[in-house]
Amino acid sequence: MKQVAQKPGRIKTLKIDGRDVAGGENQVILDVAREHNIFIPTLCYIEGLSVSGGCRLCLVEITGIPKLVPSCTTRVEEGMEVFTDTERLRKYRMMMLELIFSERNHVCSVCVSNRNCELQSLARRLGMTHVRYPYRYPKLQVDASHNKFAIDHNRCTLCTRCSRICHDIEGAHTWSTMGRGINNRMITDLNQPWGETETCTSCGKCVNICPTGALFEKGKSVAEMVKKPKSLPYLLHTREES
C-alpha cells in the first residue's frame, strides 16, 4: 500500500485503551496512537515509507470486529474503540516474534548488529525469553559482492524496508522479492549479485533502514553498526521538494 502524504481530514474521536483521543479521518490507528504516546510494536512499518503490513506485530483489537486488524493500514473511525495491549494480542505478538526468530538464523550473540538491532530490542521489550518453536536453520547465502555493503540472508526478516526505501525515496528500484513462503528472499536486479547490479547507486539507505544485521556496511565493528531510520521523513521531504 502506497503511503501518500495527505491532510489529516475531518477530525474523528475514538478511544484507544480507554483514553479519549482524536485523529484525522485519513490517519491510521498507529499514527494516532503514536501521537498520544501509546506504544504499538512494529517491525516492517516506518514513517515516510509506503506500508506493507507484513510483520503483523501492530495488530490491534477493535470492539465489534472479531478478527485482529493491522493498525498501520486501518483508518480511524468515529466512535471506534481500540485496544492495543490485551492478553490475546500479547500471545499473538509473542508467537509472531518467535516465528520470525526461528525462521532464519537469528542468533544475537554472533550477529554484526548485536545491541543495535530493532528485532532484538523488540524481543526484549515484549518480554521474549526464549523461542518455543524449533529453528529451521536454513543454509542461506551471504552476498558480499558489493564493494561497500553486504547482505546476510540469514538475518533477513523480509520486512521489505530495503525495497520500499529504494523505490519510494532513492527511486532506484534495485531491491525486490523472489519466491514465496519460506523460500521468499530479497534480491537485487532480478537476482543478480548485488555488486553487479546496474541500478544500485550505493547510497546506503537500504543498509540504514534494515532493522537487523541482514544489511551491513563492510569493515564496521558491532559497536559501529548504528543505523539511522529516523532520518527518513527528512529524506522523503527532500525528495518531494526536488
Given for the second form:
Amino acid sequence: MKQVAQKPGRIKTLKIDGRDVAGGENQVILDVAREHNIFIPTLCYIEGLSVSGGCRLCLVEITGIPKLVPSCTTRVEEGMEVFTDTERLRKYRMMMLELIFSERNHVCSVCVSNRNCELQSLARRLGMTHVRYPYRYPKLQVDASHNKFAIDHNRCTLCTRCSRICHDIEGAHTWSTMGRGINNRMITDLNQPWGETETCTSCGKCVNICPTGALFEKGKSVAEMVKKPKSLPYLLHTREES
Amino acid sequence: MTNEELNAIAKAEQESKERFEHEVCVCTAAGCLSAGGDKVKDALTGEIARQGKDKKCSVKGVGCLGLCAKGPLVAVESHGKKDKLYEGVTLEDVPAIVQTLEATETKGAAAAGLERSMDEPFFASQVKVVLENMGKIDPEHIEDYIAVGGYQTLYKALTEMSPTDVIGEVTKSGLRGRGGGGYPTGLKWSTVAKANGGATKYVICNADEGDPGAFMDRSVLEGDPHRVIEGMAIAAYAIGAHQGFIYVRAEYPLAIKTLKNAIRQAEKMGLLGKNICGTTFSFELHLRLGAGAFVTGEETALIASVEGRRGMPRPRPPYPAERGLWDCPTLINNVETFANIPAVIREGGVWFAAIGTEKSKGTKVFALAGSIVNTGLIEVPMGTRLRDIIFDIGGGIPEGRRYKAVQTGGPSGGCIPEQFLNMPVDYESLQQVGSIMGSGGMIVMDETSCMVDVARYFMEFCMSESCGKCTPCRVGTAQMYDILCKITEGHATLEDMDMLIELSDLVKNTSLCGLGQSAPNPVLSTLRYFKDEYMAHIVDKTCPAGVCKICSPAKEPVEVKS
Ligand SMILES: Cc1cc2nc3c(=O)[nH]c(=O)nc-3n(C[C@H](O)[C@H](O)[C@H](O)COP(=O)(O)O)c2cc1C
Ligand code: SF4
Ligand code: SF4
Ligand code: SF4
Ligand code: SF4
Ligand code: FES
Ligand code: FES
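What about the form predicted in complex with the partner chain, after the form predicted on its own?
Now the complete complex, all chains and molecules, led by this one.
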C-alpha cells in the first residue's frame, strides 16, 4: 500500500499513555507519539516509505478495541485513548524480539554492525537478556557478488525496508521476497546474484536503510558498518523542494 | 434478452425434456469424474441407443449429487419425478441399469444392489437453497439453468428494483458471508454502495478455497456456475460496479473450464456484457487464476494477487470496501455467499430469514470428510444439531468405531468433542466451543486419531502456508510446529507445553492477518478438550491412540503430582 505524502489535516485530540496530545487526521499514532517523545519500538516502519505493518513491534492498545493495532498504520482519531507500554505489550514485544533472534544466526560479536544495529539496540532497550526459544540455525548464504555491497541473510529480519526504499525512492525494483513462511528470504531481481542484476543502480540506499548487519558495504570489518538512515528525510525534502 | 425471451428458452427446454420419459443424470463433478463418471455417461448413452431406448431416455452430465465418495453416481428421473439413485456404478452395471429404466415395476436384479433409497436421512434431512439445482441441471448448458428459472432474478432486479431495494432485500435476509468471517452481507454491500460516489468499483468472487478437506465452493462452481454469475451481476448492479473478477485456484481445472464456458454463454445471450437484458446496466466478468496459496484467500492478499503482485496481506483498515482493487471500492464475497443471492432476491429476504436461527440465517453447505459413512457434500439449515449432521445425514462412524471429535473451520478452526454433539451448528455456538464455522469443512475423527497429531498436522499446514510477512506468524508457527513434533516424538517436557501455550497466545493476538490470528486454534481447542492426550505424550511417553511413534520410552517412572 502506497503511503501518500499528505498534509497532517484537521487536528484531532487524543490521549497517549494518559497524556493529552494532538495530531493531524492523516497522521498515524506512531508519528504523533514520536512528536511527543513517546517511545514505541519499531523495526519495519520508516517515515516516507510505504508501510509494511509486518514486524508487529509497534502494536499498541486502544480503549474499546479488543485487538491490538499497529501504531504505524493506524490513523489517529478524535478521543482515542492509546496505551503504548502495558504489561501485555511489553511481554509480546519481548517474545517477538526473541523470535527474531531465534530465526537466524545473530552473532553480534563478529558482526559488521555490532554496536550500530537497530535490532541490537532494541533488544538492549527492551531489556532482552537471553532468548528462550530454540535457535533455528538455518543454513543461509552471504551474497557478495555485488562490487560494492553484500547481503548476509543470517542477519536479515525480513523488515523489507530495503525493498521498499528501492521501489519507492530509487525506482529500481531490485529487491523482493521469495519463499513462504519461515523460508521467506530477500532476493534481488528474479533471484539472481546481486552483482548480476540488471536493475540495481548501486545507489546504496538499501544498505543505509537496513536496520541490521544484513546489508553492508564491502570492506567493513566487525563493528565498522555505520548506517545513515537519516539520509531519507533529507532526500524526500530535497525532492519536494525541486 | 427480455423476460419473454428467457421464458421462451425455459419453455423450449421444458418441452424438449418432456419428450423423454426418463432422464438419466450422471454426476460428472470432480469426485465422480475421478472415479470414471464420464466413461459411465458415455456407456449409458451407448447402451440406451443399443437397446433402442434413445427416443424415451436422455442422458446428461450434472453437478455433484452429494455422495462423492460413493461415485460414480447416477440419478434417474422418470416422468419428471426423482426416481432412483445408483452409487458406485461401473461399466458392467450399465446394461442392467438401462434395462431397469423401462421395467419400472420389477427392478433389474443386478442394478438393485447399487440403488440408494431416497428416503434415507442423507436426502430427507437436507434443505437445499444453494444446491437447489445441483445434480439437476447440466452445468455446460445455460438453457438448463434458464429452464429452472435462472437469470429471471437478475432480470427482476434490473427492471423492477432499485439498487437500494436489492441491498434492502439482502439486509433483510440476514445473510452472512460464507467465506469464514460471517460478516453481514447486506452491510458490506451498502458500505461499498456508499463509498465515494462516481468512482470505479469492482466485485470480486473469492473462489480460492484453500482449506484442506473443503470442496463446497468447487462443487458449486462445477455444478451450477450460472448461479454464482447471476449473484455477482445482481451484486454489481446493487453497488454500482461494471467489472467483476472470479478468483479461482488453478488446481480446480474443471471449475475453471465450466466457468469459462458459462461466462461465454452468458455473454452470448446478453446476460453479461453491455446493456444486460436491454437495460442500461453493463457488467463484464473476468476469471483470474491463483497459484493455490492458502493465504491468497485472505481478501487483501487476493486483491494484491489480482493486481499482479505477490499475494501477501496488508493491514486493514482501509478495508477493501473503501480501498480495494487498484485502490477502488471493492466488494469481495465468497462463492457460496453469491450463490445464495438469486434465491434471496427471488423469494425475498423474509423468506430467507425464516430459515436458520436468530443470528445465523439460511442454510450452510458442508463438506463431510474423514471417519464418516457418507462422505460428501450436504446442505442443512443453520442451527441443525451437530449430532444430526454427523449421525443421521452423515450416517455415523464406520465399522462401529467411537466418535472422538469433529474438526470444523479447517486450519483456522477447532476440534469439537462428544459432549457438544447436541449443540446447534451456527456461527455463535461454534465460536463458543472454541471453533469456527469457517467455510464449511467438517472432518470427523474417531478413536484412532491422535489429537496432538491432528494439531501438529494443522500447524504444519499454517507454517508452510504462512506468507512470511509478519514476525509472530512466520517464526511463531515454526516454533510451535517444532514443539508439537517434540511432543509427538516423546521428547517434550512440561516447559515445552508452557511455551506452546504462550506462543499460541502471541501468534493469535499479534499476527497481521487471519491466517496467523487463527493458526493456534487447532492447538488451543485440542488443549482445551484433550489435554490428557498431550499429558500422555509428555509425561507417560505414550500415544493413547497409537498413532505417534514414540521412540524414547520413559527411562524411569515419572512421578505425577496428584
Ligand atoms: C488465511 C485466510 C484464508 C481465507 N480463505 C478464504 C477462501 O478460501 N475463500 C473465501 O471465500 N474466503 C476466505 N477468507 C476470507 C476472506 O478474507 C473474506 O473475508 C471473504 O472472502 C469475504 O467474503 P464473505 O463476506 O462472503 O464471507 C480467508 C481469510 C483468511 C484470513
Ligand atoms: S545484525 Fe545486529 S543483532 Fe544481528 S548479529 Fe549483527 S549486530 Fe547482532
Ligand atoms: S543499491 Fe540502490 S538500486 Fe541497488 S538494490 Fe540497493 S536500493 Fe536498489
Ligand atoms: S536486508 Fe536489511 S533491510 Fe532488507 S529485509 Fe533484511 S533486515 Fe530488512
Ligand atoms: S499472519 Fe501469516 S499469512 Fe498473515 S500476513 Fe502475517 S505472516 Fe502472512
Ligand atoms: S513498525 Fe509497525 S509493524 Fe513494524
Ligand atoms: S462429485 Fe459426484 S456426488 Fe459429489
